[in-house]
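In structure tokens, one chain follows: the form predicted on its own.
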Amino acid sequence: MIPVCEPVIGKRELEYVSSCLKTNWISSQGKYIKEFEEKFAKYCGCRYGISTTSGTTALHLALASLGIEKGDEVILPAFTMIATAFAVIYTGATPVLVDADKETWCMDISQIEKKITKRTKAVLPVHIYGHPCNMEPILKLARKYKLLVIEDSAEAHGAEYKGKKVGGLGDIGCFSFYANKIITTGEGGMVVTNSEEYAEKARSIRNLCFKKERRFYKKSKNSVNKRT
């Protein structure tokens, strides 16, 4: 059997995982999460990074943070992982599909404008197999029709479009760190953005909308973790 993609895990990864286990920071908090969010966002040319449990949840979180809801339409390519469409459906919105470009396999830019209606709220380009979409005309259409742009960059960590990293070209970008991706955390995902408003909304939704000062964990006298 020839694997499609096999993760490379070495001694450093083992050291970091062991450090997390030793310090008890194994769920959504701790220095490694914060450092990863900050450095990955900066790598993408963005100010903010919000880690998630998967690429699918990253897409769902991004759409929810942008206010996509029932009655809205989101334009996306017909050729993509079903998770992209699922994330739109999870918000109650409707996926509107455009065909793939025969050369790049990314969404056919020429089909987007004729799919735009009064209900269209966003365009969700997918950078297929690490190949960036032709983002310039997408961003131009978005400005013309006042649409949001969510990049599905799950397969395109580090890919560049005209000198800029994908994920940082639209309003918000989404990545996956599944085992077959260029960078893996086993499972996991990330939302990146330059908008403080979107970042704060994403962090709030990810944290079940608890206030920052109200949801944390501490050790009791009996060394049992308690939620306060």
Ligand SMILES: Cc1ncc(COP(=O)(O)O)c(C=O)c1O
Given for the second form:
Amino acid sequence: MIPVCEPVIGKRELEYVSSCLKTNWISSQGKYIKEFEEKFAKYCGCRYGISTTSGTTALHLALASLGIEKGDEVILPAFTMIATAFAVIYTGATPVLVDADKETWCMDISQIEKKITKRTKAVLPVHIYGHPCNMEPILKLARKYKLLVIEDSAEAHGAEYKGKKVGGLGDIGCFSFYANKIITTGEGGMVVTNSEEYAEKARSIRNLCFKKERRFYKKSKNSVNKRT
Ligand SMILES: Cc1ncc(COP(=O)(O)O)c(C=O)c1O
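In place of the form predicted on its own, the structure of the form predicted together with this ligand is requested.
Now the complete complex, all chains and molecules, led by this one.
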């Protein structure tokens, strides 16, 4: 059998995971999350990174942070992983599908405009199989009709469009770190954006809208796990 996408787990990964276990920082906080968020966002050309439990939750969080809700329509490609459409449905909005382009298998740009209605709030291009969508016409349409652009970059870490990394081209970008992805954390995802407002909103919703000072684990003197 030829593996299509085998995770590579090296010495470093074991070292870091052991460090989390030894220090008891095993969930949502700790130095690695912050470092990962900052470095990954920077890599994508973005100021903010908000890590999540999966690519699906990243998409759901991004849409919710942009205020997408019931009654809204979001235009996305018919050819994608079903999680893209599910994330739209989770917000109560309606996914509106356009077909794939024969050459790139990404969404067919020529079909977008005729799908725009008064209810359309956003376009959600998917960089399928790591191939960047033709973003320029999408961004142009978004400006013309005042639509938000959410990039599903779950399969496209590091892919570039006209010299810029995908994920940082629209209003907000989403990544998956599932085991079959280019970078993996086992399960995981990330929202990236250059908007402070969207980043704040995403952090708040991720933390169940608790006040900033609440529901965060704090380091205590007893927090060091003595196991070796
Ligand atoms: C295009 C696309 N969007 C979203 C997802 C969802 O990511 P996850 O499996 O991490 O929830 C995937 C993952 O397979 C994907 O390929």
